[in-house]
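Take a look at this single chain, the form predicted on its own, given in structure tokens.
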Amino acid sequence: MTSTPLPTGGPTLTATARDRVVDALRGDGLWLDLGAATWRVQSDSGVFADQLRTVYGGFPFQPSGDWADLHCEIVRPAGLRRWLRPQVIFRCDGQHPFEPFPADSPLPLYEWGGNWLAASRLNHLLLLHAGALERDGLALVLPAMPGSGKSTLTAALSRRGWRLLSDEFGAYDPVQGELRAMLKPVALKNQSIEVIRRFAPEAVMGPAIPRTRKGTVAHLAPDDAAIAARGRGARPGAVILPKWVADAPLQLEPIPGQMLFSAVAFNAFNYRVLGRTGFDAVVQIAQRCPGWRLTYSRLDDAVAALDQLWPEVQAHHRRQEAA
């Protein structure tokens, strides 16, 4: 099932009065059209409303809709927990699959819960644990394990002329043959938060929330251009396997197709679930895309290297189209 596009006009969450956002969340909820899927979220937490207005601030304020792919709630537990060490829980389908979070930290719970929900239910798409960005109609896919510097590099590229599709999900539509936007805030951790603040001081970032299971986290809001274009996909362009290594010189090494296939399949949340469809989708990406392994320590060097590489990627696809 694919989501019905929501209207794009009207006020954004930031431009909407806080009380209206709070009332919508406490009522039928807010519909957040992220591109490849629409979330419906409800909440009785005013703190969550504030954090949502910050990092989803450029998204349209939609207090109703005909369809949502995913439904969830961020709510305060009943009883004494509302007053003694207040908490919030993530709830979907009447169940709460995660431990509660402190009441002042609902945003990371929503983001991680939403990622879990998407990875388990959006099986019409091949979902890669990858950053994804677009330039010139082609997608740059950055599959990587946690701790590789993927999110930091994705955030940096999104502030230097690349359109953000997703930080967490490379959402590949095997029917359309394109990467689709799953436009959520970029989740930054620990030292990466200050790195991106220095790299892009103009960017909107949510609060730094300490003592989560991943340390301190903060979320970088997508820019207005990415939000406006979230309904537009991109053909697979190139696959980069990033790895941040302290004080390492920049290295950009081509990788053969069979290694590219393995890397993409390994980083797919639902590769086995999709069976033959997942295999064929990874083959499509590996056959269409050149791939490189990128080792970096400085963001400016990594961004410059990918900017310089992109004409080669474009030439590769022109040759494919002409063949």
Given for the second form:
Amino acid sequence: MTSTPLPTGGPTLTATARDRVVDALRGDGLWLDLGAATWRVQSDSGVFADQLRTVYGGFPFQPSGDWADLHCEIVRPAGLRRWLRPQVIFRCDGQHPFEPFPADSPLPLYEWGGNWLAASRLNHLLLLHAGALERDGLALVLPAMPGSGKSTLTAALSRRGWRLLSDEFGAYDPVQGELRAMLKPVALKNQSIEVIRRFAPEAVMGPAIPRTRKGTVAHLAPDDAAIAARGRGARPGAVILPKWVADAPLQLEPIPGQMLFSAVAFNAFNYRVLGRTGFDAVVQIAQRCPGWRLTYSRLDDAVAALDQLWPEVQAHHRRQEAA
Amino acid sequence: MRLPGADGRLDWLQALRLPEQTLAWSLADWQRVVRLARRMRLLARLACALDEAGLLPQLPVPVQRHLRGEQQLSRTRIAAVLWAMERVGTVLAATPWPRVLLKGAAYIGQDLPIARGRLPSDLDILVPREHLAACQAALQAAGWQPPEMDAHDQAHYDEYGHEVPPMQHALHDMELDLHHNILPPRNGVLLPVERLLARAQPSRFAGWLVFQPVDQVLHSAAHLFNDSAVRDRVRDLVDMDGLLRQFGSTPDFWPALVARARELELAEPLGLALPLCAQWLQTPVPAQALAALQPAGPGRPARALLLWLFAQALLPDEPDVGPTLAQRLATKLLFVRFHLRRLPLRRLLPHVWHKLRKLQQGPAVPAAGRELAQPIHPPADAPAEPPVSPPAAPAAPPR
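Form predicted on its own already given; the form predicted in complex with the partner chain follows:
Whole complex next, starting from this chain.
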């Protein structure tokens, strides 16, 4: 399987006039190629157009296309609800599987709905519930454990020279043996929003949306370099199980392969669906990648430790290839 | 009568039998079909047909990905239903004989072509009514749990149902539907299921029977045309088409089918199914069979209207277009017809009242608002998955 050719040239969403984006969303939709999958989205909500233009601003403005992997709509329902405490709903191929959201916060609905859609429909990929970033052709995989601060660390690394592949889906292609990009914005929750704002004041972030089930959520836009390279996959390099502990000194402990296996497999969205393919893929990752548990309290320390660690990871893979 | 939908827009369904014709499709054609077929729960079936013909590698790469992914989902679902079948068979080994596989499980139990690429989310089985309580008790002792239900709903199931409430098991990602009949009572009378049981045949799984072929066709037709919701159910017609092609060439199949339909008072659903199969799927249906099922006299225009309504309701609406006014109207009318036929008004009104009150007291789904989106009714092709977002919000690391 080859990667789908990326739309070349053309203005980005940010560089396109708002009216044209609104019109495209009201018409045939916008095609968003995120790397491993192309989304097509339609909407009659101007608020959504604005929010989309902020966090997907660096993506090409593509108002037509022959193919999209996932089709969804963010629409304002007809009837009384259009005027009284207005809402938006998420629709995909005639279904509307979610509760509506308030009309002023369509972006989290689109993001969460899109995650659900991807997790149930992209079964040609093993979808790890993990952050993934690339450096020197190798991918760093950060499985999501409760309390790990995976998104925060992923966001921080993506602002310090690591190429963001994905925050939510480690999209592993078992045929190519590579992680593919799934370049959705990084969903930051609660205090993480302020943490990342201070860590990277220049980063583009969508509005902070309060009172979701996850608390306040804000979306960090991927940077232009990550967007330009989204067609390129990366072999898995290392698995890091991050753990944030208040005031703890930084600590990196190697962990054995069987622990990596369970951390990667049992956290994946579609591990069971993929059956043997999924098992073989996770075995491959666990055999090839060294793994560490990273305990940290300061983001800067964690980023520095991973920067330092990476030559060792590269050496490990060179030795493995030579053998 | 030419039915709506016989205008070429269902031609893609032919690819299930003749996969070569997909080689002429453009990427835009495929885009439409992948979306339609997934919604109709036929995408994995199409993938299997293409795979068996060795055509998958010739298709556009993005199409291959979706077909292979859905095919894998189907493998997992079929493995899950086989496992449930095996475990349930063991649990019921000590209860009195017989037990029958229904619908998809029956097609799998005969290894029919229509069994390939299914996405089963439940296992449907049938036991005689007199053994129902014993089977239910044995299953419950083995961990198959009934859903929580109030007294009204329980009584409603007992009086108007043909099955016990769907059971679930902690180890099985599969619902178990234990039936004692193939249809709910009609005007208070149950279908004489003992006549179906008398002709049941062995399946390829020890300890499980399937109904004889004509009864399988009738069950499928009865199920589709006696249901409250028929939208997006064209797959049921594809199943019937598969059964009719599989067994239709056996001598005396068609006269036996028509005779059995009359005997079981299922001539109406069969009379609706056959013209739809013939016009939409080019099923080879003998003219005598079609003619024999036409009602005489004043029943004739009524049947034609009913057939038109079902055709409108069953016709898959196009992606990005949605159902037409006629389709929405037909769907609503058939819904009302279903409920009026199923329950006399003096029972229907209290039932509706009960449902409305329950809705008012406490919604089954979380109230709208700034809540994280959770599937209200995940489509059956999406079996239970880990939550899309982490189960607990990660503690953010303050600096």
